[in-house]
Amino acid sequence: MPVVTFDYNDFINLLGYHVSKDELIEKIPMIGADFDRIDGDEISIEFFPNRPDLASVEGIARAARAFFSFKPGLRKYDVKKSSISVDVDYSVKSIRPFVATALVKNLVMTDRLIASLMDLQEKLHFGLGRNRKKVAIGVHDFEPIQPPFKYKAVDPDSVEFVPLAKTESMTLREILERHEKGVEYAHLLKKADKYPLIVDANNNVLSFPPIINGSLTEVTPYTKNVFIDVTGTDRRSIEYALNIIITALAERGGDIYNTIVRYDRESYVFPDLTPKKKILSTTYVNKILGMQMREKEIIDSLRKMGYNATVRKNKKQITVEIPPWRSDILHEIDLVEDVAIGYGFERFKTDFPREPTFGKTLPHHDIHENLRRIMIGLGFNEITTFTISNKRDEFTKMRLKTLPHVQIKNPIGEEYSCLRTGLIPSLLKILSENRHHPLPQQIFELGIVVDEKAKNHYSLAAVKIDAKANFSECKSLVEALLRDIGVKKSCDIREKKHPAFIIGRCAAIIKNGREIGFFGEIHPETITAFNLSHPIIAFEIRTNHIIKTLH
């Protein structure tokens, strides 16, 4: 989770109020927060990442400046008008479509502030935009350049500037070859044959996103004119990335003002801090939290949260205004967990359950833990793997055409864009990343896998790698399990043909005339794709299916 490190005298001065630090150690961790540790007048707090406006000592301010009741309800900033314009070139659509800028202006840049506005970029990087791939963000020093701004793809050859911590010009190609931030995230314009780029009315390179910023605007302690771009691949996480850092910013006694990106067809003035509507059920609220509160103690609590909200007509309904920095907000329940934060959790009442009840396992994992005995019994070892995978592992390395799987809309990178389908892939992922290890090795998992209709079922598979591992023996092996678990009796081997196995050396497991599992030799392409040579052995069985057999 982010940590964030501040001055405790420099959260108090941008507080506005006093609270003493043995308060503010008692109070913040009921906003959803952690100490990490206290070093003199040096706090560091623990946010948890779904709440990306508290990634700075602003943000924690405006926070604590709601939440102890010093001045509760929205915060709202004034956004005055400017004439800067950001012409949008047709050619990014195809790479990173989406930019939103601001400027802000009359800033002190003392240390702590460039500290603390360097830090939060990283953090939204991070977080919010998923290393960069989804949102990234481009700091200026707003006097040397010149609007209006064009954001267009060019040649990564055709265009050179001197990059942050150069001193020498590069073309776009240089700086991801020889720059270290350019080396680091050249995997997010692998796959593009032009390069985005956003220079000023007389072609000086601001930003050559979501790689680096060029030296001309870089931020100094006299910078007071500061121009922010946010460039990505969702429009409303840049949106919300721009808001976080103009108003943290604002926090600081700057003054915003808007700009207009102007695509083909349309055009949009940002920032956008108009707060975003939600109806909030005072009967849900109170059903969530077994509570009979009134709409009032719902409002108040909300306040608290730094929400404006009103009753509607219709009582039993609260309308409540979203800050336009709380990205976090996307359901109905989301509210509720503020209302109940913002109530207090150390007020909820406890009491002892009215009637005595005796919990028991479920069935199905009774089962389970009984295949678990069994499959150690055999000995082999069991793991837990991620059921985030890729098509590569999924479905090439396995020789397979690719099957109906669901993929990862925003994927965090190449290696974790879909759901996996089997387990078997996983297992070998792991042999190979145990190669250098004595053999034999044998492993199993039993867990989770996805169907084409984004359906969990779970799945019993294991491998075993070793230089005289063969069919017979895997067969023995899956015998042995159908025999301890009770179902061998209604169980038919039969040949089949799966392109990850040895043709002749593959059988599939029949019950009621349908398939439950497979298992055989490993063939030789599928061995080497995972970087392994030696024999292995495999089988996957849905248990699903054992478990209907014996309830």
Contents of the next structure:
Amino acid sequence: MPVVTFDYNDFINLLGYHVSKDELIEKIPMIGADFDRIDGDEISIEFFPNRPDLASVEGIARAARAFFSFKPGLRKYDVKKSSISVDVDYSVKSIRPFVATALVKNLVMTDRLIASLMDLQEKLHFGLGRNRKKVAIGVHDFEPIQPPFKYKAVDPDSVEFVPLAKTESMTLREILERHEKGVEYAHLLKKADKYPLIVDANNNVLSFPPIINGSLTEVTPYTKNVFIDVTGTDRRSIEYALNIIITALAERGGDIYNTIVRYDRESYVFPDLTPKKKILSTTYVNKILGMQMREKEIIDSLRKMGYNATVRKNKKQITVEIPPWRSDILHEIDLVEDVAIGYGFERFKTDFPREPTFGKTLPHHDIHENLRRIMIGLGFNEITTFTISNKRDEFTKMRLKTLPHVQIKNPIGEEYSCLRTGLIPSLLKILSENRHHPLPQQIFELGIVVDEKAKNHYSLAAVKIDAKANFSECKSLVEALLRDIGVKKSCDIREKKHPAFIIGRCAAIIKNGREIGFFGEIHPETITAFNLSHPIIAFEIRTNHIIKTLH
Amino acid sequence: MDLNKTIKELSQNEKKVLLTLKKLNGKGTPEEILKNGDFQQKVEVMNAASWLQSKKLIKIEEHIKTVYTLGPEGKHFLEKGLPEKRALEKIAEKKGKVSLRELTDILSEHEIPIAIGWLIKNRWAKIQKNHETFLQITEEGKKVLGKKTLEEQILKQLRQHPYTQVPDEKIKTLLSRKNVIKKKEIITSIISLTDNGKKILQKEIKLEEEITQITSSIIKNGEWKNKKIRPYDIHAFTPSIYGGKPHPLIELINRIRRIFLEMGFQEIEGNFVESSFWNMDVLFIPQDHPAREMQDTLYCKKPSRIPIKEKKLLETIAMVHEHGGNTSSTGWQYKFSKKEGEKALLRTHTTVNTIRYLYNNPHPPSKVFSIGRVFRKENLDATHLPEFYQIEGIVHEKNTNFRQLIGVLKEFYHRMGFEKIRFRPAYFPYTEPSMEIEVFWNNKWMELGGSGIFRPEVTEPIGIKNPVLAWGLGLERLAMLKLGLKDIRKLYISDIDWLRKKALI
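Requested next: the structure of the form predicted in complex with its partner chain (the form predicted on its own having been shown above).
In what comes next, the whole complex appears, and the chain from above leads the way.
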């Protein structure tokens, strides 16, 4: 989860009220974030990915102000009018159709604010913006540019400008080929033959979304007024991103000015900080939470979570005003959760399910338990191993031709690139890890293997490594197991050739004409392949075959 | 120390060692005890001695002793005589004076310089030079004629008693000669009685025949009636035995299983390989959610797709994702891709089992659980695994609620042995409200799992009309707490020594 790191004193300044560090650390997780760590005055919290409005210290301070009951309810921001406009050219429609903009004036820019702003921008790009695909944000020094602005798509070679972090002028194509950010995000424009661009009245480039801004509008400690553009593929998301950024700047004392975005036929005014309204039913809240909360209590809880809420006349319903930076309210249920958080999880009394149900194990449970007990009784240590394995261990070392099996497309490494089809290689790997311990060693696993049709099966396997291990002992063990599980009399043993076993020292276990397992002495080449050097006996039995025959 | 009890517990050999030591005035080497006691082999003496030492009746001290024996030259000299002695005899034979040339009759070429060197050094002869070099006997030389020198005596002694000690000053000159003497350091044990040992010997120690190991014939022929059966020192060391044992993680799983069974839950399971549709889409995880990306989820190359058989459900889920469908949700507002849903993956949670169970069993009440492996694209290290267990459960009844969720989970963790449990807000795409569960352990709050009520966007499309309580708890972290493990890998790549010695929990 994303982590926001901030300075305690900076936070207290933003909050406008005093809260001790300890209290802060204790209470912040109860809003819906994880406390990560504290280092002197530096505090780090992990915020939940559905709450990008908490991705900055400004947003956290705003939420805390309501949650700690200093100023409950919806935080309102003034939006002043401006005549700044952005014309959207039809050419962007198939590439990156939406744009929203705003101006924030009279900021006292500090290095800390620049860092915090860039950090917020990156977090919004990553989460809400799905790595800039859905949302990309440009923050500009407003001084050197002249409205009206134009958002259009242009030929990659037709425009050149000096991008951030460079001193030379580059064409859009060159940026994608050579600029670090261009190379990183070029895939987002792979399908486009024209590239999006925002320019001012004098054709100066503000930004080349979603790649990079022009260096002309770089924000510096001398910047007072910033212009923000947010472009993307999802109208809702870009608006939330814009609202989150500008209200964070307003928390820093900036004045928000609106702008007009003009499409061919319609135009929109951004930002629109009018809260959306949702009706919340008291009955629904109480049903989900198992409470008998009255409207007043629900409203108080919502106000602690930064909402405004009022009771509807003569109805057990509440009108909730949702802050325009809350992108996570999809359904009434999301408000119910915030009622619970605002009320305080620690205040809920426990209750229990009412309707009787009966406990029941899986059908194979008892037989599996018996198999385990028998193996332990025979002196074997139980182990449990990974089902993810690799071709080399499963087939090559077992001297088998590669059989069909489930393969992983994006493995963490060769070592973990397929699912196992048998247990014996897993057991041999464990013996190999325990080479330095005294012999004999005898281990077993009752585990899951996966067939080529991607279906799970239970299998039981055991191995023993000992200076004197031999086929006779192995046969005795298998017969003991079959006897104790009650199927020995109906099982036959037939000669088997398995490449991982020595010829003439391997047998199949046959039940009703079907092979249910095999056993014998492991081939020296397999022993060596697993870095071992003593005789090994092994058996493996598909337990569902036993179960089927028992039932 | 109860000397009488100690006497009773003495074995036959132990008694013999004590009695022999008494004969040897309280001190002796194992060899001496072997010779003077009634023993067959030295190992009997040593075994008994080490038991006696552990009973604090004797002391075994080890000494390093330097011993000598004849080297190849030494043997040769002993046979033929020392070169200087042979030269001296020749000189005497030739009336007190020989030329060097004449010595070649009796000495080999390499012996001549040795002989001259020692003749001069011992002052047995002097060198005279005329046209030739002569050796002239001295008075000292005359004295040793016909007598055995010290060196000759020692050589002879070492032939008779090889590997014995010789005082340093006596062997010094022989040692300075090449290949004459071999030196060896041997460790010898001196066994001596302690004060307790002496006290015990003042009492009566009878060497009566006693039974050490009871045998079938002793039982049958009644020999045990007439003989003493030797008691054991119950505190004496005995070797470790390791039997077969269940694996601690499986034992923990069984304990968790039992708790859920006792609480009225039914166990379910499912396959590792699943479609993205069942693993993600049905759970309202948007198709562009970061967790669905290749760096977090393990997708399959073979099989790469799993067709969705539930066509109607597929349509419903697509609508719920796009605009909420009939759920009064806004949905995620994007274009749902059916192809994306067919992608085969290794299940990232066992919630895929529970949701399918609910789809097939939409009527309340039901309480089900599963404890199964799930897969994430994580590199293996001390705290991360690519494959681990999830403890999954749901409660579905007409009027389930958030407080019941708290109740059920508290009950579960109480039964797992945790006193203090708390809940914090959390976020999961498919539950609302969501909770994180923490237990207080070793003075710290530890996160153990996520829980919540399934979102309406999850339950309504599969035909569930009531809230469903759900949780997915971690097993390995719980195991680490319960087993005191620092490295999570130990659970799956187990050290046999650890398994052998670990107490069952």
